[in-house]
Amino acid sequence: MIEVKQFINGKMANAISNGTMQLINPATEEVIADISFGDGDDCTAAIDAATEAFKTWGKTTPYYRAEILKKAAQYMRDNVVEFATDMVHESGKPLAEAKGEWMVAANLFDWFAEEGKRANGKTIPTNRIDKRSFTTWQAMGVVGVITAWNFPAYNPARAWAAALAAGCTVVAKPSENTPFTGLHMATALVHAGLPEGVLNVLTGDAASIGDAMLKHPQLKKISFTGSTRVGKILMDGASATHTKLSLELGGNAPVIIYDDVDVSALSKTAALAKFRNNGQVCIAPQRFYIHENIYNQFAELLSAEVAKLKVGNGFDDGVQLGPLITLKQKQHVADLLQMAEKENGQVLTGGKMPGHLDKGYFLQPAVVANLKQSSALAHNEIFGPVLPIFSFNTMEEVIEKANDTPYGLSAYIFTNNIKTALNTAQQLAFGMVGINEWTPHGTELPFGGFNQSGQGHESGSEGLYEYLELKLVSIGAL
């Protein structure tokens, strides 16, 4: 049993209501750890304490920010083992998806090293020759960092160590289901020679510790990912308090498969990129929609495929899905299954507990065919191991399937036709399109969606200007 407390101010705490909380592992159904479950009052402690903090850390160079974020990469390279499987623990993703995660994390730290020193300004000729006019950019100050359990590490690396490299001071809220993950990287960055208070680490309730961040006068902004439901609610507490808000919310990825693909070959790529982290993934491809001409032959193809993957312990040889991340969220999965098969889906492989397994959150993958457009798989974000099949005949009729969502993540293209391809991503309403591809992301990328799928962006450069104000300085009389 491991205790795991809060990180307020440089020093490791109990909740100040000593609240606590078990962790369980949802590949084995056991206690793990009792984690300390703080609450707004905590909350408060630590946006006090990075307020104090930003004073001097919004006064550094962006050089002397960067040596701390690289030494911070390189802990966690060196320590990825341990890292990684604290992770499986909590998560239940297999391990080498947990190393992979961590090795992503790490390179954003670095991205953000570099990228904080290019936040330049620019001399803005004007329109009288006594005047000079320059933009410059400068950090918010302290922002709040709420973040999911599905990438317990790249999650917060992203928002963490933009925030970081634009001189901003950090109170983070990691998910109480992956507490350790957050913990994990706070000490990286502590090793690295990050001073007290600059960044803050808390577990607990969600609802309290988010409505403290809104209604702190000190907290510039709050940067989510998670639900769309309470990204809702953080833009109605918002608007009361100008907090500022980046939002990382829901997706419902169409998949759109002309007939002219190499059917065989992706039915192959498409199980592995619908399954991966058990398809508990915001831009995840989920709707797919198969050309008529190749739908059956797809189907039986890609059943195949999903049939092979190998469901059980992240810790056991060539295992490729973990369990769901807790028990209502299996139950969630399972309900959706069952709502599609009253609706007539039938269920071509997968969907029951995996014979060979007797506890922890498993479901084995599904594919559900004999599908319509007002299925609740089609409007519902599945985040599980379940891959729905429609079909379609015509670019205009699929593109109206694929945008009949209030999501707007991510979507997929596959065909070996230029103009199909391009003409197919113009028409579609999501802030990022693969073609050919799953995965229409990285580290240099902007990472963000239209509609109800969020607001502003992470990654790339567009990353880092989120966590900093543009101020103009315009001198007259000279």
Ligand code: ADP
Contents of the next structure:
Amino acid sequence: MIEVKQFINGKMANAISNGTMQLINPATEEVIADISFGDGDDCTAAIDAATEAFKTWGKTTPYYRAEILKKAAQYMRDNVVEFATDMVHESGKPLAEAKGEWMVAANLFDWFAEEGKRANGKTIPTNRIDKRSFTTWQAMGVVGVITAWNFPAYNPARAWAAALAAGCTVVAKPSENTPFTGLHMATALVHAGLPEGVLNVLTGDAASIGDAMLKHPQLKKISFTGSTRVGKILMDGASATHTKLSLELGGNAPVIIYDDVDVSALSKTAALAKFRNNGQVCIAPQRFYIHENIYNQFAELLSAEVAKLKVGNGFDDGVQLGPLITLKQKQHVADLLQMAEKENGQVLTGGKMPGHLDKGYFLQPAVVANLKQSSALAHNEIFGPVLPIFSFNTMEEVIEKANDTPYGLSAYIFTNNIKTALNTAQQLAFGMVGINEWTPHGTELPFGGFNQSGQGHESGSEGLYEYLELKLVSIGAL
Ligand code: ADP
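Could you drop in the structure for the form predicted in complex with this ligand? We only have the form predicted on its own so far.
Expanding to the full complex; the earlier chain stays at the top.
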């Protein structure tokens, strides 16, 4: 049994209350670690430490900070096997995906290390001859970063790298389901020379920690990745305290497939894209709208591809889908499938516990056809291995169906007609639109959603400015 402590002011620390919680491996259902279960008191101590640390970190140059961030990135690459192995234990995802995720996290640290050097202000011509005005960007101060379990390294890396490059100090709360990865990332930064208190990592009672972040006057902003439900709780709290927020919330991505595509090739890439990380991805391709001329052919080819996907323990060779993160998440997906069947949805493949496994939160990936737009599978964020398919006839009809959601994170369009592609993209109410591709994101690209999918952006240069305040300096009487 591994003991996991919090990391506060440069030291590993038990929870002030001495509370602990057990961590379960979702593939084996075994208890694998005893985790410190901190609360608002630990959070307040961490914010106090980060406030003290900001007095010096906030005055360093972006060049100094970049050296530390780049060393940390290299440490992540050097230790990728150990770090990825622990990620598989806590999250269940296949080892190759865990390694890939750590590499992307390292790239984010490298990228923000450089981007921090480019936070240029500007000089502005004024309407008076005796006046000069210019703007500068300055670090906000202490920021809180609360992240979800689906990408235990990528989610915190996006926010920590940007905030640290900007000159902020950080109080982080990774998901209680994936504490190993956040702590490994902290180890990399400490090894690279990050001073005490600049980064603090809490594990424990999310609601109490979130509340302490909102109430502490020195915590200037919360960056949150998670559900729309918790995003709303933070917005409610922030209305009383004026804490700034950036929110990366849920999604319900439509996939629009017109009838001029290569159906066979697309069914193969669709199966891989949809079930990456078991569908537990906020930009996961979710609702598939297939032109009626190719609906039957697509459904048949896609089901055959999905049936071939290998489900199992993330350490086993060739496994493409691990378990869902918790029993609760598996139940949520199973309930949606049951509702779809009640609505006359036809499960073409999957949806059951795989026959060769008797433990773990696994589900065989499913394809469900014969659904109406009113189906639960069109309106709920699935966050699991279920691919519902719907049919459409005209562009106008499919755009209306695609936009029929309070979410607005990502959307996908497949067609070989440039006019159809661009006209569709123009009318979709989503923050990220992929045309003939499944990965409309990247370290250098802004990631963010419309409507209830959140506010603000991560990654790209936009991600840096989330942690900087714009200051105007105006000189008169010249
Ligand atoms: P998901 O369903 O993706 O896990 P959650 O929104 O439940 O999304 O969790 C995302 C993160 O938010 C996790 O780190 C979780 O511990 C944290 N969290 C959960 N509830 C609260 C809350 N009331 N206040 C602040 N953070 C919370």
